[in-house]
Every structure is written in structure tokens, then in C-alpha cells.
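First, one chain by itself in C-alpha cells, the form predicted alone.
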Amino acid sequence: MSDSVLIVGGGIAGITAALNVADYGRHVYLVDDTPSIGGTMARLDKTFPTNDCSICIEAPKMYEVNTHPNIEILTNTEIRKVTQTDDGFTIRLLKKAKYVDEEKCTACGKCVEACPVSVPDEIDGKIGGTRKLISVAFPQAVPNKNYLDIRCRNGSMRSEGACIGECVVDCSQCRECPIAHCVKACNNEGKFAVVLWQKDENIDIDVQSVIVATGIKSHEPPEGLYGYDVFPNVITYMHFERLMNAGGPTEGDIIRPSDKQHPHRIAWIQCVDRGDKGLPYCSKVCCMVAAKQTIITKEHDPSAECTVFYNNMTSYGKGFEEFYQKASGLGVRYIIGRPFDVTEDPETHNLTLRYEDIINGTIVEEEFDLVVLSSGLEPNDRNKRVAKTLKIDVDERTGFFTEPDPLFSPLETATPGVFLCGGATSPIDISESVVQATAASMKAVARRVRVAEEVAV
């Protein structure tokens, strides 16, 4: 009987589950469809309600996962086929090519320096962040290896100046590229790690249990809502998180995208795009994220004027109410209600918000330098595909996985041996994700004992 466990998703929940299972002597396959483990937490600045450094907490765990003898990390990898057996599962994984030999790459950065094309970073693009077509996912990435953007390899970046864009020879047929700058730079270092002819690889594994920890992501507001994607100084709370982050595109300097100046008057709008046409649920964390961001903004600039427009204060966790009170005590204004109109001064790019003063029953206009949209959290894009492959249920309305019996069999699914944790179940904060991951890992470990007893009978 295989005693291995497959964990789908390498965020904080997947990392926690992997370490717990591995410490019980089980072999762990930790799979993530991005080039690095770490998930959303790796891109945050601080965690609420303690305001501890996010990556300072997660990076040691990522390192421990990378060095644990019982854990095998498979990034850029997806589940493609699952066959249920008497005592577990036979699973086919597809490891997509990174076009870099991870055994040879040392992330020295020479290939990145040589690459002639910069593209907007997926998370930081709206606030000026860029990356090269070959790069490391982020400074603390695990594995800390470069990967090549598929758009460079398939020729779709020719118009942007990609150096292999004019080549008419299929890379899989040519093993000595005389054109690509990254290949030349790597070879000059004696590494020979950039391999443009690398192919996708099928991997078959046998496991006894599966833990689904596919995580969550920030919801993207529709274009035009409160001026989003129209006015440069309207951003989301994830963009603001990256502005605060010393590892972000501005190295922790809170500036406006339009003119790179420090904003003095900042407004946060809560529950953005929530309702019948948007997210049909409360994302739970947004109120505390706004409180955290206002507190840190005040630490950067005590004279900054911070205003939060909200409907209901969701402070459900330990220390959350005190955290909200701390923000209020620093002079953060909390106004009940959502603005209904945002306009821009085309010369200054300042933003005017119109909202109803609930107490006085009047319409108020107020000008701000920057507007931050708390747009909520949504499930990972791959959930429906994973649900179909593993034969587990997903809520069609929300997109999160569901438990058939959350009261008596929490974190379990319709398929015995498949467990859930973290953002796979619902919008959730970091501490809850860790608790659920610990519980799911114990269920996965305990299942071997139960299956062995059933086989013996």
C-alpha cells in the first residue's frame, strides 16, 4: 500500500499540511501550478492583527518544505487524471516545461539581465511593476529558479522585441540556439541551464490520500466600477498591499501610479462588486485588511488622512475588534455607506467621491488623492477542473469546494480519501487556513490506518 499523500496547492495551507504529513513519515507530493510555492501570503506585506511580516513567517516554512527529505515539490504542475484503487489513487500529473533545467540553474540573474523584453507583472502591473520574460517568480521563491515565459517560447512576443521571435526553426528541433540572449548569457556562465527545447512531462504517482489546498485570489473589479481601469489612481487592496511591501515594485514606498507622488488623502471602499452581479458572499477578511493598511499608512506618514467607507464591520476573529479600534484611535475615519460616484480631475488626477451622509441625510462630495477598492476574495480558477478530475463537489454559485457533511465530517469530500483545507473551502484568513491544514493533514495520515484495517478484515 502506498503511504504517499498528494497536496494540491502550495500556499500556506498546502505548506502546513505538507510539513505535518511529512513529519509523520509519509512521502508528500506538493503540487502547484505556478513556478513557486508560497501562494498569496508570499506577496503580502504584513499579517493582521499582529502586523508581523508575512514573508518572514512563510519563508522559513518554504525553506523547510524544500529541504524536508519526505517532501517532493512539483511546481508548474497540474492534475490531469485520477484513477481510484482499492487503497488509494493512481494519479497522472502534467509538469509543464519551464524551459530551464532546475538542476543546473542557480538563479544567478545573468539570463534576466540579458533578456531584452520587460512585461507587466501579473500582480503589480497596474502600479508599475514589471518583470523580464525570463525571471524568478519573486525574490524568496521556492524553488529559487528562473523560468521562461511561454509567450517568449511560442513567438507571441515578437512584436515586443523578443530575441527568438524571428526564428522559424522549432526549438524542439534545434539544441544549440545561436539567437536567444538568455541562452548565451547562461552558457557564458558555464551553467547551460536554459533549454528552449524542454518539453512537458507526464508523471504517474500512487498516493493513499489527496489534500486539496487550491487557495484563493483577489477578485478583479469590472472595468469602470468606481473608475477602476479608467482612472490610474483607483487601485485594489492587493495593489496597495504591494505598494506597502518592501519587496514590491516601489520597495515599500506608498506612491500614486499617476505621478509617483505620496498620497495624503486616501479612501478605502469596502464590499466592492459584492451582490447579485458580483461576489455573492462576504469575503470576511476585507475589513481587517483595510484596518491593517490604514495603520501601516499612518506609520509611514502620521499626517495621512485615511477614510474607510463600509457597510458592516466584520471583526470575527481573536483580536480583530481591538485591531479595528486601534485604527480608529489613530484617526482613521469610518463612514457607513458606499460612494455611488467617482470622478477624476484630468489635470491633477485627484478623485472626487460622492456619497450619502447617512446621519444627516445629505449628499457629500470629497476629494482624495488615491482610492483603494476592497474587492474581496474568490476561488482559484482551477477549482472546477480539479473537482471534475477528483470527482468532488464544487458550489456552482461561489466556486468553492463543498463538504457533504460539514458538521460530522468536516473537510471531507464525496470521494473518500480526498480532503479540503484553506481557501479551497471559502474565503479565509491565514490563521484559519493553518488550522484547517493541520486538521486535513491528520485526516490524511489517519486514513492509512483505517484502510489497512479494512484490507485486513
Contents of the next structure:
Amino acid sequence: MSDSVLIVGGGIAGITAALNVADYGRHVYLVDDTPSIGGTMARLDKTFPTNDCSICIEAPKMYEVNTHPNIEILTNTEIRKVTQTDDGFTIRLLKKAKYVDEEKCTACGKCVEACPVSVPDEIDGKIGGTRKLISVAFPQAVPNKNYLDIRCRNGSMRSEGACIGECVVDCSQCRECPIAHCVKACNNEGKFAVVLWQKDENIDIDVQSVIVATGIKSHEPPEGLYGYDVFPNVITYMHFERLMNAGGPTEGDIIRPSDKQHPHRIAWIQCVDRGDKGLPYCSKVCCMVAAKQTIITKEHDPSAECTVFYNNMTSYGKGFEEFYQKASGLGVRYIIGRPFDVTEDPETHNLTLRYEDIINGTIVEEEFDLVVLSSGLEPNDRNKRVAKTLKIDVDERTGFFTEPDPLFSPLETATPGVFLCGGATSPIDISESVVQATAASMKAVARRVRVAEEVAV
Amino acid sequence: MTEERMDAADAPESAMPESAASEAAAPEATEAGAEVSPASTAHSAGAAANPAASAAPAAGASAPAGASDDPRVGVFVCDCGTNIAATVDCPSVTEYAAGLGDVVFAEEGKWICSVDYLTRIQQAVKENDLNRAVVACCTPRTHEKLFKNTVGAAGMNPYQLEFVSIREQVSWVHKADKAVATDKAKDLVKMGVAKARLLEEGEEIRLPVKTDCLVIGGGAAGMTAAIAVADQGYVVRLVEKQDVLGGLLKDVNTVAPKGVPAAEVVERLVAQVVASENIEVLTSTEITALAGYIGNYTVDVSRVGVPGTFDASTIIVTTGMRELDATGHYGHGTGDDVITQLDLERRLKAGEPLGAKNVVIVQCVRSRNEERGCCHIGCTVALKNALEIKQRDPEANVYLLYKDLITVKDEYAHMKEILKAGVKTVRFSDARPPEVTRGADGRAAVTVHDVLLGAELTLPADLVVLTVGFEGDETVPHLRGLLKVSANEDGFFTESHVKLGPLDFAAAGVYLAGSARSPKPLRDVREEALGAAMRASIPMTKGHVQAEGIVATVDLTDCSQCGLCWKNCPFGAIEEIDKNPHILEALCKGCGLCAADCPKECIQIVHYGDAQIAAQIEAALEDKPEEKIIAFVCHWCALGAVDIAGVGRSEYPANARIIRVMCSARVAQKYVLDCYDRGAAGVLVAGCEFPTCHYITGNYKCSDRLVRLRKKMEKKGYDTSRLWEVWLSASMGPKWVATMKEMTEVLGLVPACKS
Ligand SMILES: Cc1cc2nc3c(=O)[nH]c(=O)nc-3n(C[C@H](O)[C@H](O)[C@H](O)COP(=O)(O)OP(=O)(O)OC[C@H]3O[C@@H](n4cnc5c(N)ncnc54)[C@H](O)[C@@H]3O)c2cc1C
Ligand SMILES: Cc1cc2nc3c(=O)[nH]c(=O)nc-3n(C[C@H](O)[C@H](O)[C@H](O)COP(=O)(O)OP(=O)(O)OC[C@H]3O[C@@H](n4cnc5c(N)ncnc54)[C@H](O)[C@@H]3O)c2cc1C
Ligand code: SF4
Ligand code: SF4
Ligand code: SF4
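Structure of the form predicted together with its partner chain (previous: the form predicted alone):
Complete assembly follows, chain above in first position.
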């Protein structure tokens, strides 16, 4: 009987669960369907409520995972088929090709230098971030190996001039593209690590239990809401986070998209797209994220004028209220209510917000250089599929996984032996994700008989 | 204290990458392999690309020949394809290395981390009887463990390997001038060899841990944790000072958001506790004394006045919280019509009719002010009870006076139901808080300014319910002393790291959960309790805690018993025995704080000893010290930033020679002075950006020390403008580059590499 544990999702929740289970002495398969573990936290700048640098505290954990003798990391990997056995599960994983041999790649970056195609980055694209078709996910990525964007191999980029030169072969037919710059560069280095003919691979594993840690995603507001996707200087709080980040597309320079100038008057609008049509819940972290972002903006430039339009200050956690007070103390203006609309001056691309000053009962129009939409957290878009595979449920209304009995059997699902933690359960912050991950790991290593009996622990 | 010692040489063997070993043994003709040109195959197969050195001991060997620990150093210089070799003249570096003291073997490899070259390293270790190794390649932050495991598996003590970073610190950042880059690489290798010669053997240190756990506090958290630990077959002693288990829940009516009766929760938990043969419940019991450390605590208790003693290996603290005293706030204490939420819960639970037609609930009493933050559960509790009152008496007028209503997760849906039921909400602000007044008839009324309506309201009140904030248990000041942990002003315990170590204390062996950490709803309390049970179960299941070999050692000869070291150690790793420090090596994290601050220089850190660091300084400043900056860089964030600058291929002046320390707290004052005395152009101390520190507050301690040092230096006439410091996050490559540029410019140095 296998006493291994499968962890689906390599964000901070999955990482924490993996380290706990592995330290407990069990074998762990840590699966992420992106090229690197790290999740959302790897892209954040500082973290509330202490303003610790996010990657500084996460990277050592990633390293620990990477070197732990009990942990096997499988990135670019999906769970495909789950069969329940008497004492656990047999699971088929699909390790999708990265077109780079991880044993050979040294992340030297020669291929990246050579690749002529830059595409907008998934996360940073709207604020000018680009990456090559072959790249590392981010500098601290684990595994620290390059991967080739599938769009390249499919040849769909050829019309855009991707595969260069005289090649007449469809990239997808190409076994070892002799003219592909990346292949050539890597071969010149003598590494022979780019393998365009690499295939997806099925891996079958037996485990005792599964921890689902598929996390959250920053919600994209619908086009046009407060001018999003229409006016260049209306961005989301995730974009702003990336602008602040020394590892982001601007190396931490807070500039606005239209003219790359430092914005001076910045407005945050909270609870954007919250409601029955958008996100039918409070995303919990946005108030503190806004407080963090204003504090850091003030640190970069004390003269910056920060205004936050909010409804209810969600300062529910340890040290949160103090953090909010710190922002107010620095001169951040907090205004109750959501603005009615945003208009843009087509010349300057400055934005005018119309809102009600509820204290004086007047309607105010005020101009800003940059508008940041705190658009909330939503469940991962792959959750439905995971739910189907593992025979667990997602809440129709919110999209997060559900627990049949959250009070007596927290983190348990409809399938005994499958547990939840982190953003998979609800909008959540890092600290709570870590707590849940540790709790889920307790359940995952617990004696199987207890799990079957569904005893409330 | 009993410590098991493991032979470190074979400890990590299991961690040796299996693939590396097996694949190397039977090199498969992979498809790629077949395409490799003969020349590069030979190269990557680890054939000595430049066997500059043979077994002949080089000049300058100091240790007497024949001594068992005669240093025999092997140096492995990596080309990293062209990544290093295109900028640094690797053959010349290898030749240079071969001429350094005690170096008996030096070789250049095309990729020294490749599977085949790792085998080559092991072969070289065996054939040349190497007992020290220096690898000159990428960065220890990604590759150190790999090389340590590799030499370890070949029979060398893995702690006698020194890592030199000539890619991130040289070839990637000084492309502009190959000669300068090569010189710097040579310097770094020389420093590495100088240190390697002095490296002592290290070993993994273990401290045994048995399977007995003490849980302090028998509320929901304590019971949940006890059940989870006991379930694994471990012994639990659950100590509760009251005469029954249950804690706060005993008085709570129903549990929001689902409305489960609290009594049912208590019943179910108590039933499980009682049913478990591994849990010994000690009610009416107080902890009177506690001594020891993980695996070895002795607990003295008083049970209904009768003393008792038992041992424990781990401790889970779940002492809960209590309502703050509301006397004097909003008329509390002026009549029994002003009560707290807990009073209300008791009444609702007892099923008494409230006899109040007008109920006014006031939120954030004694919270969200200068004194303290949000009470975390007040909104949930108030909404729950407002609805309950409405449901029991639909005629009742219920007003909820709030500042912000925090309704996350399920509470958001709940909230709609409450508003539908007709609970009236009034938002007030701190500028004009509500006031409770009494009319001539003694009846209470609440006046409040509604900020949303912009109107002043006066609400008659038959019952005023105050949602009061919380504080930790009254025993917390006593307990924190016994446990040597900290707590905040409100008596909530302080975790080791709010985000990544929420259930741990800095000292291993003690864990916390539930409302003893901060107020929270029941569900979160139970999650924390399960988590804390896991944290405590890990060492108990493993049977030990262990430390890597980088630990403090103390020589008592000159010790003046000042006590600085055991007071300062953030991890409680120094025990005081008869006024003398005693290092609990298994608990030591090797930060070096104690060593750097010991006035008598009694403490050394394995691998980061005074002699080793002095040797690095000396080697770095042997030639042209006036052009060089010595940079003490912490292994975590600061070196991370240096690496990011490398990954970003940012050019910067090549004047700095980096000496890696685990924590900036290791940088003793004398190191800085040594650099000055040897004529260094400048000294830079680089640590983690505040408030982050891998060792909790090492960077703060270092920065305080630098303040003291500057004062001292000024008195003695040193030029303190040459001593710099920079605090970096792991993504601040650009800031490292900027610091390097600025420092060379301000110090008027010829940048040894233009950008
Ligand atoms: C802009 C922004 C700022 C924030 N700031 C803070 C802050 O300052 N402080 C704080 O405490 N919190 C903050 N948060 C919240 C924080 O990011 C989350 O609490 C945390 O990332 C949750 O961790 P997680 O591991 O549950 O999920 P994630 O970090 O989202 O990780 C989930 C992982 O699972 C993988 N995955 C998903 N689906 C699958 C699948 N089907 N198969 C395999 N793998 C899968 C994903 O690729 C990802 O790697 C912020 C969030 C945002 C958006
Ligand atoms: C009025 C009110 C209403 C609530 N309503 C809800 C709700 O609707 N939904 C919800 O989810 N949560 C609610 N809660 C919160 C919930 O009750 C608590 O989170 C939970 O009960 C806390 O459990 P605990 O074990 O952490 O602490 P506690 O219940 O406080 O237990 C701590 C125990 O430790 C004991 N102890 C303390 N010090 C020592 C010592 N030195 N030695 C030995 N024993 C010690 C105490 O006597 C106590 O028994 C409510 C709380 C209150 C006050
Ligand atoms: S060139 Fe080859 S070895 Fe270098 S990063 Fe790219 S794939 Fe990896
Ligand atoms: S195959 Fe061509 S387009 Fe694709 S990454 Fe390589 S060089 Fe770029
Ligand atoms: S080196 Fe650090 S952790 Fe170790 S005993 Fe000294 S102060 Fe404590």
C-alpha cells in the first residue's frame, strides 16, 4: 500500500503542504500545470501585513522543496484520471512536453537571447511585459529550466514570423529544427537541450491521499468597466503589484502605461465587479492589498497622492487594522463609496472619476493620473476539470471547491482522502493558506481508516 | 543533553541524485547524445579539459605533511558552456588555482554539474584523496546541495566544500573587460581556496524526540489538536485550568455561519477526547513550572492544589482568549441593560426571553482604535445575534451600529438574509462615535451620527449589546516566561513568522493555535489546531530534530559569563547551565549572531569561523587592496539580489569581492576593521531588506551593530564614509547594481569594469 501523497498545485499552499508531508516522512508528488512552482506569491512584490518581500520568503521554501529527498516535483503536469482503490488512489498524470530536456538545460539563457519572438507575458502583458517564446517562468523558477511556449511549436506563430528564415516545414512536424534559433543556440553551447520532438508523457502513481491546492487568480474586470481595457491608464491591482515589483517588467519603477511617466495622483477602486453579476463574494484580501500598495507607493514617492474608494474596510486578520492605520497615517485618503464612472481626457490620458462625497452629500469630479481596479480573487479556471477528475464539488455560485461539512470536517471533500487548502477553498491570504495547508497535511497523512470513517477531527 | 551524531559523510548519500548516479554508470545513447559532435562529447564527458594540476602539492602548503587532516584541495572550474568561458579565461583560472596552497588537483570542466562530470568529481576525490573541494561555477543558492551531496557520496566530508560564484558574480556581470573578469575570478577562487583549507568537518546533529505532547488549554483548539496528535498513537496530556473542557464555546449559543449549536460542537469534541485512550485530561490544573527544550521538557503542574510532574517532547499552546473588560464604555456597568456579546450568548443559550423591544448593538467597542486592531469576529457574531433576536421576536427593533461590516466568505450571503429580516444598520465614524445616555426614568438611549444618511439619530434602547474586543488569557504573562516565547500587549502569542510560520514559535518544539494567537472564528481555530498538531507531530514521527553542520561552538576558556549569547539567540539554542553557555546544536540555525557579539570571542560558527573569514579577507586584499571593496553578503535575500543582477546580465564595476555569510548578523566588528587595516578601499555589508530576515531579526541586530561600530571608528579616527550598508530583497538586482556603481563612484575608485 502506498502512503504517498499527491499535491495538486504548487503555490504557497501546495509548497507548505509538500514540506510538511515530506518532513513527516512521506513521499510527495507535487504537481503544477505551469512550468514552475511558486504560484501567485512568486509574482507579488511585498506582502501585507508586514511588507515582507514575497519572493524573498517564498524562494527559500521553493529551494527546500527542490532539494527535499521526499519530494518529486512535476511541473507542466496535469492530473488526468483517478481510480479509487481500497486504500487510496491510482492516478494518471500527464506531463506535458516543455520541449526542453530538464536534465540537460542549465538555464544559461542562450536560447532566450537567440529567440527572435517576444510575446506579451500572460500576467504583465497589459503593462508592457514581454517574454520570449522560450523562457524561464521567472528568475527564481523551480525547476530553474527553460521551456518552450507551445504556440511556437505548433507553428501558429509562423505567420507572425516566428520560425525564421527559409524553413518550409511546419514547426509541429519539425524534429530538430535546424534553423530554429533556440535549437541552434543551445546546440552551439553543446547542451542539446531543446528537443522539439519531446512528447507528452503519462505517469501513473499510487497515493494514499490527495491535497488540492489549485489556488486563486486575480479576477479580470469585464472590458469597459471603469474604462478597463479601453483607457490605457486603468489597470488592475495585479498589474500595479507587478509595477511595484523589482522583478517586474519595469524593475519596480511605478509608471503608467500611456506615457511611461510616474503617476502622481493614483486612485484605487475597491470591490470592482463585486456583486451578483461579477464576483458574488468579498475577496477578502483586496483592502489589505490596496493598503500595501499605497504604503509602497508612498515609500517610492512620499509626495504621491493616493486615494482609496472603499466600502467596508476588511481588516480582519492579525495586524491588519494596524496596517490600514499605517496607510492612513501616511496620508492616504480613504473615501467611502464606489465612483459612478471614469472618463478620460484623450490628450493627456488622465482620468476623471465622478463620485459622491457622502459626508458632504455632494457630487465630486476629480482627476487622476492612474486608476487601479481592485478586482478581486476568483477560483482557478481549471477547478471544474479537477473537480470532475477527483469527483469533488465546486460551488455553483462562487466556483470554489466545497466542503460538505466545514465545521466538523474542515478541508474535507465529497471524496474521502481528498483534501483542500489555500485558494482552492475560498479567497484567502498567505497566512491562512499556510495554516490550511498544514492542517490538510495532517489529514493527508492520518491513518486511512479514520478518513474512511469520516471521523471529525 | 544527549545528542546522536551521524556520520555526515554518509548522511546525505540517499539524497544523491539517483538519476545522476545511475545514468552516469550506464550512459544512454540518447537521441541528443547521438547528435553531439565528437569534440563536445569528449568535453562533456568530463575528460580533463585542462588538467593543469597533477597530484604534486603546490607551493605554500602550510599544514605539516602526513597529518591526517592535511588539506588536500581540489578545484573544479566550470565553463558553463560559453557562459563563463566566453568572458573568463577559464584555463588561466584553473592554472592559477593549481598554484595555490594545498591545491593538489585543479581541473576545468565544460559543465561541472552535468551528470557525467559529477561522476568525474567523485573520481577525482577518490583518486587524489581530496578532503577539500572548491567549485567555481554558478551560485550556491541553486547548486550547493548538489555538489555537497556529490563529494559526500565519494567519501569526502560534504561540509569541506566551498562554493565560488564566477558566473553570477563575474562572467554575467563583467562582460565588458575579460582581463578584469578573469582577475576577479582568480581572486574569488583564491579566497575560496584560502577558506577551504581551513574548513573543519561538519556533521548533521540530531536531538532525539519522543512521542509525548503537552497541550495547554482545553477549548476547541486544544481538544482538536489533542485528538489529531493522539490519533497517531502518541501520548497527549491536555491541561485545562477550568474544571471542564470547552473554553469559550461553553457559553456560545450557536456557531455562525451555519448556526450549529455550540453545545453540539463541545459535546462531539469532548466525546472524542474522552474516548481516546492516548489522551490524559487534566482539568482544574495549572502549569507551575516548565524547563527544557524540544524532546526534553519537564512540566510541573498543580492539580486542584496537588503537585505533579511529567515529561513532554512537544508543547501546543491553545490558551484562548477572553472579552476585554467593557466597564466604563458605553454605559457598561451602569445597569444590567448594557451587556456584552458573551452575556447575550449566555442568555440566548439559556433560552430566556430577552424582554427587550429595542435592541441596539454597538460594534468595535475597545477595538479599532489607537490601542488595538479589529476584533476579527465581532461582525460575524453581531450579525448572527441580531438575526437570532429578530427570529425570536420579529417585532423587536434591532439596530446594528458599525464602522465597517466585514463579511467575508459565507458571511456575505448570510448578511443579505439579515438585512432581509429587517435588522437596521447604521454606519458611524470615529469622528462622532455613538453615546449611551439615560433619561430621567433611567431608560437608556443611544445617539449616533449616521454617516450614510448624514443624520443624527436617537435610538431608545431596552438592551444595549456591546461587541467588545478580546485579549489573551490572564495566564499568558506567566506562560510566556515559562515557555520563553513572546506575546503582544494584548496577550496574544507571537508566531515565528506571521505568514510562513503562523503555527510555530521561533524555538522548536512549541507550537500555537486558535484564539491564543489572535481572535478568529471556530472553523479557523480548528484548522490551526490541526496544523499545530501536524507541526508537533513531525519531530515526534521522525524521532529527532536535526541541524545542518553549520552551528555554533563555544570555548569557555575566556567566557566572562556575560549572558549575551543566550539572551540574544533568537532560537533558544543556547542553554544556560551554571551561568555558562551551552549550545544545543540541533536547535542552532547557524546565524552567527552570538559569535559576532560575544565580547570574549568564545564562539565560533562551523564553516563561518573567524579564521576562515579572516583568510578570505586576507586573500582578497593581498593585491591592490586600494581598488577593492569587501562585500559581506547574506546568503538569503542579498545574495539573491546579486544573483538576479547576474541573471539580468547587468554590467557593474568589478571592484567588489563577496564574502558570503549566512546572516548579516555574522559580520563581526573586527572583520570590518580587519578590512580597513589591510587597506581595503571600502567595506559593504549587505543583508535582507527589513522587515524580512531568515533569522527573524538578524538584519536589525547587524544594523544596530554597525551604528555602534561607526561611533567607535569615529573615535579612533577611521574614515567611516568607506563603510556602507545595503538591505536588499531577493529581487533587487537593480539596487545591487546601483549600489556597486554608486560606491565605486563615491569612493573615487577606477571602476574595474565599465558599464
Ligand atoms: C494582486 C494580489 C496581491 C496579493 N497580495 C497579498 C499580500 O500582500 N499578502 C497576502 O497574504 N496575500 C496576498 N495575496 C493573496 C495570495 O496571493 C494568496 O493568498 C496565495 O497566493 C494563495 O496561495 P495558493 O497556493 O492557495 O494559490 P496560488 O498561489 O494561486 O497557487 C496555485 C498553484 O496551483 C497551480 N494549479 C492551478 N490549477 C492546477 C491544476 N489543475 N493542476 C495543477 N496545478 C494547478 C497554479 O499553477 C499555481 O501554481 C494577493 C493576491 C493578489 C492577486
Ligand atoms: C461571544 C462570542 C461568540 C462567538 N460566536 C462564534 C460564531 O458564531 N462562529 C464562530 O465560528 N466562532 C464564534 N466565536 C469564536 C469561537 O468561540 C472561538 O474562536 C473558539 O471557541 C476559540 O477556541 P480556543 O480553543 O482557541 O479558545 P478558548 O475557547 O478560549 O479555550 C481556551 C481554553 O484554555 C484554557 N486555558 C487558558 N489558559 C490556560 C492555562 N494557562 N492553563 C490551562 N488552561 C488554560 C481556558 O480555560 C479555556 O478553556 C465566538 C466567540 C465569542 C466570544
Ligand atoms: S540554451 Fe539550452 S541549456 Fe541554455 S537555457 Fe536554453 S535550453 Fe537551457
Ligand atoms: S522554434 Fe523558432 S520561433 Fe520557436 S522558440 Fe525556437 S527560434 Fe523561436
Ligand atoms: S548561531 Fe544563531 S542560532 Fe546558533 S546559537 Fe548562535 S545565535 Fe543561536
